[in-house]
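Next comes just one chain, in C-alpha cells: the form predicted on its own.
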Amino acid sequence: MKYKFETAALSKIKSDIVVVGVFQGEDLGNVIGGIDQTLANGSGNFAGSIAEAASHDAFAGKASQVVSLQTYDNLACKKLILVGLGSSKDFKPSVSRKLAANMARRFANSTMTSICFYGRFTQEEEHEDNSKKRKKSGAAGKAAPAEKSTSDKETEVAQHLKAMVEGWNLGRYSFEKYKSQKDDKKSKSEMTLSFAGIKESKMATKACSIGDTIAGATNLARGLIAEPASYMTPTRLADEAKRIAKEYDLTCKIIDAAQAEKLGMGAFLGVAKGAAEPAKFIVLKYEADKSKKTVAIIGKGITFDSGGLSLKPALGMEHMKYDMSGAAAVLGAMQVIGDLKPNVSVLGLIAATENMPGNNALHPGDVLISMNGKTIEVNNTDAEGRLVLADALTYASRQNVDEMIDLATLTGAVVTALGRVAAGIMGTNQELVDKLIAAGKDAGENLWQLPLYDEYKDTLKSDIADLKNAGARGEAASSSAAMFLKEFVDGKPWAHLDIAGPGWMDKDRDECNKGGTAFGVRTICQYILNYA
C-alpha cells in the first residue's frame, strides 16, 4: 500500500475515485465550489449539476448517505464519491475509519488501483452554514468557542489520518485460504491511498505509518482466529510467537507442560488434561531503552473450546475456534510494540490449550491447585478460561510488572449485556480502567465498566477448597468471573476485559469483517501509544 498526499486541485486529481465527505445540512454546491472554485465558475458552475444530481437521492449529508456520481472528463478523476458525514458537531477519527473501511469494502473487488480521500478535518464551526454562524455570533450573552491552535488542528488531522488508514486496511481484509476459487477480480497492482486539503508533515506521515502498522496487526489477529483449531494449535500459537519475536526483536520463551508443572500451574494444566494437543505458556517480552515502567498484557488462549466433560451444545461450539481471542490479540498488539518501540516495556503472556473431553478430562467436582497456592473446586469444566487466566495473572505478577491487562472471550452473559457492540471492563485500578476505556473510544473499540462488588466473591465460596471456578449462574455471571480472577493479581493494578461480544460478529460491520474481529489489538496499542 502507498500513501501520498495529493497538492491538485479538486478538478486536477488523478484517481480512479476521489471521495468527499459532506457535513449534514451543507450547500453542497457551496462545498463543491468552496474545494475548488474553478467547479462553480465557467458555463458549466459543474459544482451545481454535482449538487443537483445528488439531490435527486436525496443527499443531505446524513451519516452513511452515499452518492456515486461519473464525472465524464469534468474532473480528472473517474469516479466522485459523496459521502454523508453527519453532524460537524459529532465528527471523530471514529467516523473517518468507518467511512474508509465502508469504502474499501464497498470496493472490494474494484480493479481499481487508487483513491483519494479529500480531507476535511478542521474545526467544526468551519462547517456550518454562514446563517448559522451569524446567528451564533449575534446570540447576546455567549462567547464564541475558542480558536484552536495549529499544532491542535495538526494533532486532530492526524489522529483522522491514522483512523482513516486503519479503516481502509481493516474495511479489504478477507480469508480466503481455504477457498478453492480466489477472487480474480481484485487488483494485482499495489493500491495508493492519497489525501487531499491535507498539507503533508511529519506527523502526518507517522499517522498513516503507525495506522497501517496497527491494522496490519490487527489482520493477522483476525486470520489466526480465523484458522480452524485442526490447524492453529497452541503448538502453532507458539509458533507464531516465535516468529514475531524474530522479526521484531523480541525475547521469546515457550513453557511446555512438564515446565509448566514445575512451576505450580496447576489450574492452567487441569484443563489441559483432556486434550491430545500439548499445551503451551507462551512468553513474550518488548524492552524499551528507557522503561518507564512495564505493562502486562495476558491472553486467553483456549484454541477449541468444547466444554470438556461440562460439554457445549452443537451450536454453542459452532465458532469456539475463537476462544483464542485473546491470545491473538496478545500477539497483534506485541507486533505493533516491537515494531513502533515504545518507552514502556511490555511482557506478553499466552496460556494456551485445547479444552476436551478426553479420557484424562478434569471433572466437575475435581480440585485445582493453582500456581498461587490457592485450590479452586471444578464445578463447570466450561468455566476454563479463568483457570488458565488465573495462573497467567500469578505468573505476570511475580514478574516486576507495574500494570496488568487481560483479555479474553470469558463469559455469554457479557454478549447478553452488551452485545456484539461493547467489551465489558473491570478491575482494581479505576485510572487504569479510565484510560483502557479512553483508549478504546479512539481506537474505536467501545468497552463498558462493569461491577466488581464485594458481594461478588460471596458467589465463588465452595464447601471444600478456597475457591470454586463457576459462580451463581444466571446472575452477575461475568462479575463474578471477574472477582475470581481478581483472587490471582496479588495487588497489583489489574483490569480485565471481557472480549466475548465484540470479538466475534456475524455480519460485516463498518471495519469489523464477519467473523473473528480481533478486538483488543487497537485498544492495547492505543493505551500503549497514549497512555503507558
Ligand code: BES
Second form
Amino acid sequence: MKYKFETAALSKIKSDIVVVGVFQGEDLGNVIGGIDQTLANGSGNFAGSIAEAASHDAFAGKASQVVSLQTYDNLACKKLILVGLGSSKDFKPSVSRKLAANMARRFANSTMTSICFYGRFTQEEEHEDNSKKRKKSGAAGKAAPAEKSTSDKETEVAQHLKAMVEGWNLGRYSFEKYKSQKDDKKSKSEMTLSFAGIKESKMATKACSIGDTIAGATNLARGLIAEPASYMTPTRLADEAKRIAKEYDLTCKIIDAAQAEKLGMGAFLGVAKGAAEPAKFIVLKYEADKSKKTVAIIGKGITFDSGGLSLKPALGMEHMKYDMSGAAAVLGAMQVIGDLKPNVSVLGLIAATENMPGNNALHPGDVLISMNGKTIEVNNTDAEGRLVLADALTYASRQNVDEMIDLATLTGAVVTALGRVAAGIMGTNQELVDKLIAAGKDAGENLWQLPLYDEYKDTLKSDIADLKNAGARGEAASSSAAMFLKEFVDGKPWAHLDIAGPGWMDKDRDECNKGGTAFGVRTICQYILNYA
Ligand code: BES
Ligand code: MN
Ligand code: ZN
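Mind pulling up the form predicted together with this ligand next to the form predicted on its own we just looked at?
The complete assembly is shown below, putting the previous chain first.
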C-alpha cells in the first residue's frame, strides 16, 4: 500500500473522509481554526459551527468518542470525523493505532474510497485552556515540560505514523476464504490512506512502510490461525515456513518425525503419537550481516488440541485450532525480520503437531524421555504444550543462541487471571522480561509478569520420573507450566509468553479483530528491531 502525505489545508483536502483527533478538554473551534484559519475567519465561522454540532453529541475529546459530520460542500471532503484522543498527557502511539483500527472497521463497507488522518502526532501541543490553568495556579508545583528537540518530535511522529498504518491494516482485516459472498467488502481493497499535518520525509515514509510490513505479517499469521485444523496441519505450517524462507532469503530446515527421533525429541514425539498427521519441527534462521547476538523465538504449534486421551469438553473445543498461535506469531515475526533485516540474528523454531486421542496416543501415566534426558510422567495428555516446548527449548539452547523467547497458548489459567487483555510473561532474566514488556507497550500489546517461585516446582514432582507434566489442579497453573519449561532452558536467558488470553478475541476490540489475533508478532518485532 502507498501512503500519501497531504499538504492541502483542512478545508481543501479532497479525501472523502477527513479524521481529526481532539484531546480531551480542547476547545474544538480553536483546534479547527488552528489547523485551518480560513474555517474560523471565513463567512459563517464554520469552525464554530463544527464545534456546536459536536457539542450536541456531548463531544469532549474523551478517548474513543466519535462524531461524524457531513460537510455539505463547506469543505472539500465529504465527511469530517472528530475523534477523541483522551488526555493529551496519555497520548501514545497505541492511541493512534486504536483510532486508525476503529476507523478502518467503521468504513470497511463504505462506498467512499479515500481517508485522510489529520495528525495530532505529538503530545507537546498543550492546548490553551490547560496552559492558562497552569499559569493561574502559579505553576508552583509542576515545572513546564522540557522543550522537545526536533529529532525527538520526528521520532514521535514516526512512531505514531507506524502505529496508524498498523492499526489501519489490522482493523480492516477479515478472513473470508470460506465465505461465498465476498463482494460487500469490496471497498476494503480500494480505500487510499493519507496523512495531513506533517511533512513528508524519509523517516515518515519509512515508518509507514515498517507499519505496513508488520501489519501484513500479523494478518498473514491471523490467516494461518483462522484456517481450520484440517487444513492448517503441521505440514502446511512447514510449507508456509519454506515459502517465507524462500521469499525473504532465510534458511529453513524441516525436521520430520524420523529425524526428531534421532535427535531424541521424545517429549515432542510423545504428543505426536496420537495423531495421524505427521509432526514437523520447523527451523528458520535469519543470519544478520553484522550480528550483535542471536535470539531464538520458539512457537507452540499444536494445530489442534483435543486434549488427547485427557479429552477436552466439547464446549469451545473448536477454538483449539488457535493452539498454534505461538507458531503463527513466530512465522509472522520471521517474515518481518526477513524483510527488514535487523542486525540481530534470529532463530525461529516451531514444534508442530496435533494433540489427538488416536490409536497410538499417549496413555495418561506414560513416561517420556525428553531431548535433554529428563524423564517426564504424563499425568495429563492435555498439558501437551509444555511437552513439545521442552524439546524445542533444548534444541534452541544447543544452537548457540544468546537468549530464548517462547510464545504459547499454554494455559487456560492465564485467561482466567488476565482475560483477553494481557499475556502472561515469565522468565529467568529480568532484563529480558522488562525489555519485552516495554516492547509490548510500544507495540500495543500488554504483557503482565507472573511469578516463578521455586515452590511451584514442588507440584511437578513425580513418583516414578524426574517430573510430571501437570501440576496441582487450579493452583497457579500458568506459573507451574512455566516452571516446567524452565527445566529445559539450560541456564540460558529465557522468557515465556503465555498468549492464550489475548491470542483469541470473541469480539472486535480496537486493532484486535474477532478470532485469532496473532498476538506477539508486534511485540517480538519491536523487541528485535529496537531493544535486542
Ligand atoms: N492449549 C491449552 C491451553 C488453553 C486453554 C489455551 C484454553 C486457550 C484456551 C493447553 O494445552 C491446555 O490444555 N492446558 C491445560 C493444562 C492443564 C491440563 C494442566 C489447561 O490450561 O487446562
Ligand atoms: Mn492442551
Ligand atoms: Zn494446548
